[in-house]
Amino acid sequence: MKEAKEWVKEQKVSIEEILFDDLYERARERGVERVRQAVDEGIVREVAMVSEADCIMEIFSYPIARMIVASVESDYLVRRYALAEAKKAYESMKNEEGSFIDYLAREMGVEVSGNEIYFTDYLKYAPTWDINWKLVNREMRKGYVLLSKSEVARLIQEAIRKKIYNELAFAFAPPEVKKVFKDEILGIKNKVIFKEEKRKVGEVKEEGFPPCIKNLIAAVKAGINVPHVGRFTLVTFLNAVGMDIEEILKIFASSPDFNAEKTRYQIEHITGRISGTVYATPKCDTIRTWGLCYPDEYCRNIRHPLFYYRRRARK
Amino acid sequence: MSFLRRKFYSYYLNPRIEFPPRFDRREYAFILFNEDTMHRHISFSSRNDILSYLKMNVPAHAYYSSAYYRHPSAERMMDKEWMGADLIFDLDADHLPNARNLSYEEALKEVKEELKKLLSFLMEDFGFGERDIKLYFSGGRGYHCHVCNEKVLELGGQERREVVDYITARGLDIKKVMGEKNLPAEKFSGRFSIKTIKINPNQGGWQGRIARAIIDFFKRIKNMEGEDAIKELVKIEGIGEKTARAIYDALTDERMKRIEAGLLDQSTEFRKIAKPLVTKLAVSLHSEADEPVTADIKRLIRLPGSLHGKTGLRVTGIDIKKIDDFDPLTDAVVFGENSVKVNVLKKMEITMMENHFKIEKGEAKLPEYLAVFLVARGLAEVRPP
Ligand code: SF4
């Protein structure tokens, strides 16, 4: 794979050849099915690849595919398919030896060796709210963290994710990409905003959250530095009442500062939209030893900040 | 003008100014003598433009941004478009659980402390080489010292908090630093797996800090008299007279063996134990409530060379290998041995110069350096002439 990758920086393909010849049939055919699985899955599947004629499409099928997500126009498809093409990465990163993973991370512009990294590239891709990746909680040396195989390419995804992103948030696509894939695009598009409609869900009485989370909403709202485990447990709290991404988002839109893709991912992390766990909300005993408990009557022999709002709400 | 003024000023014509890095992409902010506001958003594009500042403006405080910037001098942070800013840690005897005890030259040996201990996780966890940090001499009450390396420039706010946290050892969890293991059942002592921990003082960052740490730890208890070990141990929070005794009596040789191989058993006990062990490994660098001033990436810090207001001291710089040396009532001393006549309006003793002091109230003639400073801190008064 990495070979064939060289091989075609060397070819001069144009745009027109892979939008047009018969000889990237398969490619364009691939591309679409990357954006139509990034969609309905969530993650981009490996294909096998007997041929070295597979893996030329399958390479071709990539800038393809990034030019119909950039047609379609939407945020939503491009954060959405930024993680599905970095999942991908990370399934092949598992199953590759360690010198695939060095080479992707070269790529990535990260410095790893063998299982080290940089500590300001550990910290730009690490879920560092998680108590687990604290950068205290790691065994640094020199610089350089120790992580374990699995986690050297849990960063090295979150760095392809962020790439991607960045590069499809403000790219626009050749003319021709709309014309040759028009009915493709009118589909996905279609299925986005349907899957985004879908998202938006259930009422939130706000009345009956308890005291803690008003308070740390009220501080997000007013622009005051909110530390790490107060933004989790508001982000745990919300999301196990019911509240989907956006709203969660707006909330955190007036922190000072606020950085909407970094929130967003912190957000889908921690709601366990990328890494499958579900985050629980903290007990009482745990907001209280960060200091962010401020009890009202209704707290007496509350002990979890769901049971305060469980109760309260149904009234 | 007044006395002060009129030293700072004799100082500004010929100032031994160190230009922070990229000094044209800073913001420069001062206090002048008798206001309370800060002149801001100053920048200047040359360096003899910023000696004839201070030249013509004698500020009683100096600083430029740690942050540097595509326009420095914008007055909306918006449009000043921050580019990078250097990792400063600020260490000020302020800080200090025990501060307000202290006299300044206690106070500030104190902060010395702090600032080796500050030094050790940067170059040894962080693996910052001596080329990529300076120290300084605050003026005031500290030292600060200045990561100036490509890599940390472009740091964000929640990063540096991490960096921080990481030296201030805020949410560590030994636990899991240790790694608590249970180890399969050894030969005779029955079929029960016992919870062991294994440490290994060879390790880096916090797992081998703590790990050195225990094992001195019990060392130093081992050779202590019955009594008196009993008397350490409980100290420490969670230990009762009891488990203190059980604790000493079972620091056997053998057991000794055990713990410099790294293997301790009764996990609750040694992680109370290691709890206070991690707070004196640990640098203060803020109050648990205070924000980290280090994590802001656009803080105004002072300009090393120029004079502290409140002291007469110069922000003076440090060599790394000569801290233990540094005594700033000698180092960062700028004025000389003219004797001035001042009002002295507390009794004092001081060491300055090298020159021992005492001081009685009213009247005095003493060298300038020392007029200066006591005016500085409003412990002297000079008439004007
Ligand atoms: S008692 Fe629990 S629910 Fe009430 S404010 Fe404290 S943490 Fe929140």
Second form
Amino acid sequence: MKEAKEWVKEQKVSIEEILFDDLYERARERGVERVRQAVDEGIVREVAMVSEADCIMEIFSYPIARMIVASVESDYLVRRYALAEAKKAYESMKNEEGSFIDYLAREMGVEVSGNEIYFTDYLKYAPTWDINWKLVNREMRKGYVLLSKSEVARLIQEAIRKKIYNELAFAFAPPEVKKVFKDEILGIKNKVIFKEEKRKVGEVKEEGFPPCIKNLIAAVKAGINVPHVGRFTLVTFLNAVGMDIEEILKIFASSPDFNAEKTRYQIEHITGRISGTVYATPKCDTIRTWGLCYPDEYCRNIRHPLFYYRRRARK
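Given the form predicted in complex with its partner chain above, produce the structure of the same protein in the form predicted on its own.
Chain only, nothing else included.
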């Protein structure tokens, strides 16, 4: 927040002091821990702060963590770290008064009043691929969407994630950072490489896709605005059969409302890359209820799209 930034400036602490002075050793350790937690757990955990010194070290650990992230030079890490810090903020917001959350929202550029948020900001930050967050399923009054306190905090979390990502996407750390944290950066980089490796379940055989999936892919590539449940079904299925993020992203590039950053975030959230939860492909009954089922002669006695694929892909 601006207040924290201004406080840090007032301390007139140099980069050299933060990186080399024994006084900031705890801040450096905590900075490394923040990045490691982002990679390993997908969230930066709160630490106990019982003294002013604890608070000061926590404040300085944040820019240290950012410098380490910039030094690794991985967009995957930048995205994962931004979300992990945003999740930390969300957990903190749960214990804050509504007035503070309003204040924080304004600083993030989100128009919030109590448990109401202006609909343009709602559409900008809500995970509308989830049917529960679709605007048609929400109560709106005079342009403001009515939400619970935790839902407001969830939207601010997304605003914070975007802010941190945009700040770090093209950031460069001072050369000294790579020297001071040489071993730590190498360890983090190796973990990132491991996590980025493609999950391959053999060769993806598109000819074995069930007709519901083929129809969804054809609709997306044709520029038809596929409903959220259709996109969700498509992403979960393609992820389950071993297609990587970049390949899935290319399929959606023809969508009329395509936004690369938002689409990537949604795909990585659904596939568990940044959420920790891998969403399962819906069953045939669910897909049929959504009006997305186009059965062929091979669909008989099939209850799940993946069963269809496994049977047809063997041929």
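Treat the numbers as computed from the prediction; the structure is a model and nothing was measured. Positions refer to the first chain, counted from 1. C-alpha atoms forming the largest set that superposes within 1.5 Å between two forms make up the rigid core.
Engineer: Superposing on the rigid core, do we see a C-alpha displacement of 2 Å or more at Thr286 between the two forms?
Structural biologist: Shift of 2 Å or more: yes.
Engineer: Using a rigid core superposition, assess whether Tyr165 undergoes a CA shift of 2 Å or more between the two forms.
Structural biologist: No: Tyr165 shifts by under 2 Å between the two forms.
Engineer: With a threshold of 2 Å on the C-alpha, tell me if Glu33 counts as moved between the two forms once the core is superposed.
Structural biologist: Stays below the 2 Å threshold, so no.
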